[in-house]
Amino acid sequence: MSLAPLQADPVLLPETIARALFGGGDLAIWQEALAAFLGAFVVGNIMLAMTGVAGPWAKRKITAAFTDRIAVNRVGPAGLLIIVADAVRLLGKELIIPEGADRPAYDLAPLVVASSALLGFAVIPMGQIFGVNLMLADPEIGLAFVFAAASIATLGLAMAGYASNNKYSLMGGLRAIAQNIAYEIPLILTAASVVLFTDTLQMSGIVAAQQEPLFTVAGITIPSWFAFVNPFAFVLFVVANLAEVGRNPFDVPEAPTEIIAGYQTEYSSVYFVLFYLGEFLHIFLGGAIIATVFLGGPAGPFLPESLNFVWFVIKIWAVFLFTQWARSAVPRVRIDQLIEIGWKGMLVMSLANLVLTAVIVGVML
């Protein structure tokens, strides 16, 4: 496998829209802004549509399958209209503001949580659908940007816990801060081990570096996806991602049996919907990062490059399925155990992986 990055130069979605609307040549600022807005609108609605299916319907179906129960099956075919029913039910509820709440922080917290996940998708290479590249931007610091965008959600959780004027909410916010700090560092260190191989933070470069074959067994070619090149780092990243998206065994910040619902205890109606939406957007964002950094991005067999967006969707839904399995099958750990696992376990292993990777790359170079 070549350690040098294979630089890609994708035609981004805003560029494609600008060419379709305004033709070639130099564009005015308002034309570039309009093309960027329309591109963000397309990508955002794709992710919101998948989240709308995952939250009200897929989550229940998957959990029911794991626990041998019957999930929603009475509202529409296969219960699919529960998506519409839940939207009407939740948005129709009264928005109750707790007495003594800090209104600016209370009102902004759900928006911060949901929007931070959507912001992260701006630099994710989602592949092509009918030849149109679904990528909004490809900065040289793409990987750092996506982690920075995702980490903004921690601020939203802290704001919600503090502003609700509720001790259980405050405890949930503090737990969220402690958990995210403890697991974001191993998450970033593990991703840094991939950067040592690719020598770039650019997301398209990381995907391009995984396109070469790793080896061939019985006529089957194994690609140089970093899940195969460094499976230990892949496992570390997947486990740390569970903590980042708040899935078992790391759902302590909103543990219903201990602190009711943690930071979102005092939220209802559209505010609760935004928190719920943000939760699943972050799960899909985590899946998108895993797919990009460890699973070759949108690459996959049997489909032409012009339709490889399908593989990207399959990969992030596979990560979603894993998080729901963990939610159904893995017991929650205590907050002290969670912090100990993060600082004494995940941090040490991620540092060891980073050092070992640096040695291997140094020897190979």
The other form holds:
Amino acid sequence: MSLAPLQADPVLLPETIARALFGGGDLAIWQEALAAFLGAFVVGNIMLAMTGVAGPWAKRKITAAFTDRIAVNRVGPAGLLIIVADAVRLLGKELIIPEGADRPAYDLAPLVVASSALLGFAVIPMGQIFGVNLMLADPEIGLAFVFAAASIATLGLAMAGYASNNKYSLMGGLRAIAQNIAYEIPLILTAASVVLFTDTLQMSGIVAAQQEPLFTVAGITIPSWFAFVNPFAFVLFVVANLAEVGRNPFDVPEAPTEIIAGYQTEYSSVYFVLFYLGEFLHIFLGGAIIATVFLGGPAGPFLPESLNFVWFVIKIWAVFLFTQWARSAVPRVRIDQLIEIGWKGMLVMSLANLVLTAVIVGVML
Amino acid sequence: MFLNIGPHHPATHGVLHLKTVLDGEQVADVEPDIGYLHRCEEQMCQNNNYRHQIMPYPDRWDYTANLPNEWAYARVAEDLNDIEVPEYAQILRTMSVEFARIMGHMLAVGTFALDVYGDFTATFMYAIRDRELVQNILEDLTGQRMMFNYFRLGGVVWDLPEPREEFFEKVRDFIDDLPEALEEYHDLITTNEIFQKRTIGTGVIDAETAKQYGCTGPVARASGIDYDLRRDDPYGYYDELDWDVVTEDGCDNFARLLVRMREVEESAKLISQCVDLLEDWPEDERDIQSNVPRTLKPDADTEVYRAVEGAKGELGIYVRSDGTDKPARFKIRSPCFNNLHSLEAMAQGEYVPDLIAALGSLDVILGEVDR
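Now that you have shown the form predicted on its own, what about the form predicted together with the partner chain?
Below is the entire complex, every chain and molecule, led by the chain shown above.
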């Protein structure tokens, strides 16, 4: 099987920074570490800024559009300054720690949830902005790493669940574990079917494999994004991702009308913010994985390659929009139905998809 | 595991406390603990006179569909004191009460969707939007948006707002647009596969058990009990109009939702007939109130129980007089109170989410449970 030759390896962000700071040539360890730290700082802040827009403002606006309302429109243009107001409000709140909370675990849980999602962005090829490649690292195990990092969040949810000393939190935590186990396997199996095509787990390799044209219809060239090559896997992945990030119809770990807020019932102030950050970062990370694996990464028409970060942002926001849409319009399944769908439906379908893909790849290519 | 659901919980629609015992996530036992919204309504009614002072209180019982409550009091007081109500006023009462029923059912459908869907759901806002239209019409009619206080002993307080044509047009517009709006709900909820999976076969209560708990209204009718006071104990103008009692045999959460949605259609049918009648009514016969004495002193030791079909079921009032102008005993038989306690039969062995869904499908208004 032949693949398009990988594009000339674009320079990663830490290296760009190192060159700008210290010039070329050999670098000392501390120079490399500083450059890497600065790179991570930049990428982390881009994602946090995006979450800051998404959480207090975009989410409200989107939900309002779905539910026939107006939402924030008084503070600043189109209500945008609500972001500032909300930040002040949330940080100014009293941090209440329930009696009998398991202290280190209770304090660590929000950090684990927020940082695990952020960690996943280390290997996501986010494309270029003015020629600067916003990718922190490109290890050979990229795809495996991003799933591993994202799964750590479940640990945080379980910790929050039991450490809060609250029955609702405990139920939420247990639900989160059951759900993540049930849906992570189909998620990874579906991603594995893509790896069969690409022969590599390296994120840049997966993106590069999607650059060839698939076919041309009426002068429009459809690229060989895996969403077009294997739409079945794409649908499976998007659905499993809804469960992974805990959005309707699979938002049972939080399920506000049933168990109040699940694992985050007892969290307030900064810890609450961290949970929310983690949640939105997870949605964006899910979007980033979908974009990278199925939608050709940062590739897109009309824009020069040096600006394709814009396309990446559009793609992950599209996924975010989709999760909000599901939230407004789709009922929540019951916990036993959720597990049933996961183990009896999604798992079987993703295995079938994997086997079929393996046969097709083995026979035809 | 013992779990307190409420009194402050997103799904209790007010202040209700469910003492729940769970086995895993399944409900082993549930006991509603009520009384958080108790306002001594019965005592207050006993301290006030029949003629003017009691009428505002019924609005505070079931505050989502208030007008049937007013009719419950009007009916008992009028029968106690032998007051006639002009036919024209009866039509006005019938029409306004059916509007209130639509209001109550819209809210019930919306909040039920909220319980099953999650906290950000389009259905709830759509239901509120359509309820708003009814509220606007009732505001034109009564001058109020919530605590209407529209009924008086012997009739109603106002005639239709002038110009009448404008009001009729507004009502007809609403009635004409209603099927389309209901279609939207059917698209969004009843035909949704996940929703059906959640609601069909959950929160089941068979007809016999429902009768034992004293369930009435949409809850009973969804269990196949063909009982509607508007037909079985006719009052107002109902026996002159053409409409059907809605029943379903599902006995589950889904059936209760369907009954409410179909009852909205029936109410619309009633309203459009009332509007036709009101439009053609001769101008010199528009009596909105009969002559009622300034002070009402029914004979001592007279007992009356009269009930009307409220949005939630049989809303009855028992009054015993003692010869003064105030009731000696005033007792409200609230449909929500009985319906709520059937929850323990419905939720037995169900998962927590279905307990919440069953509670939503009962459509309890705590103002009426606690009074």
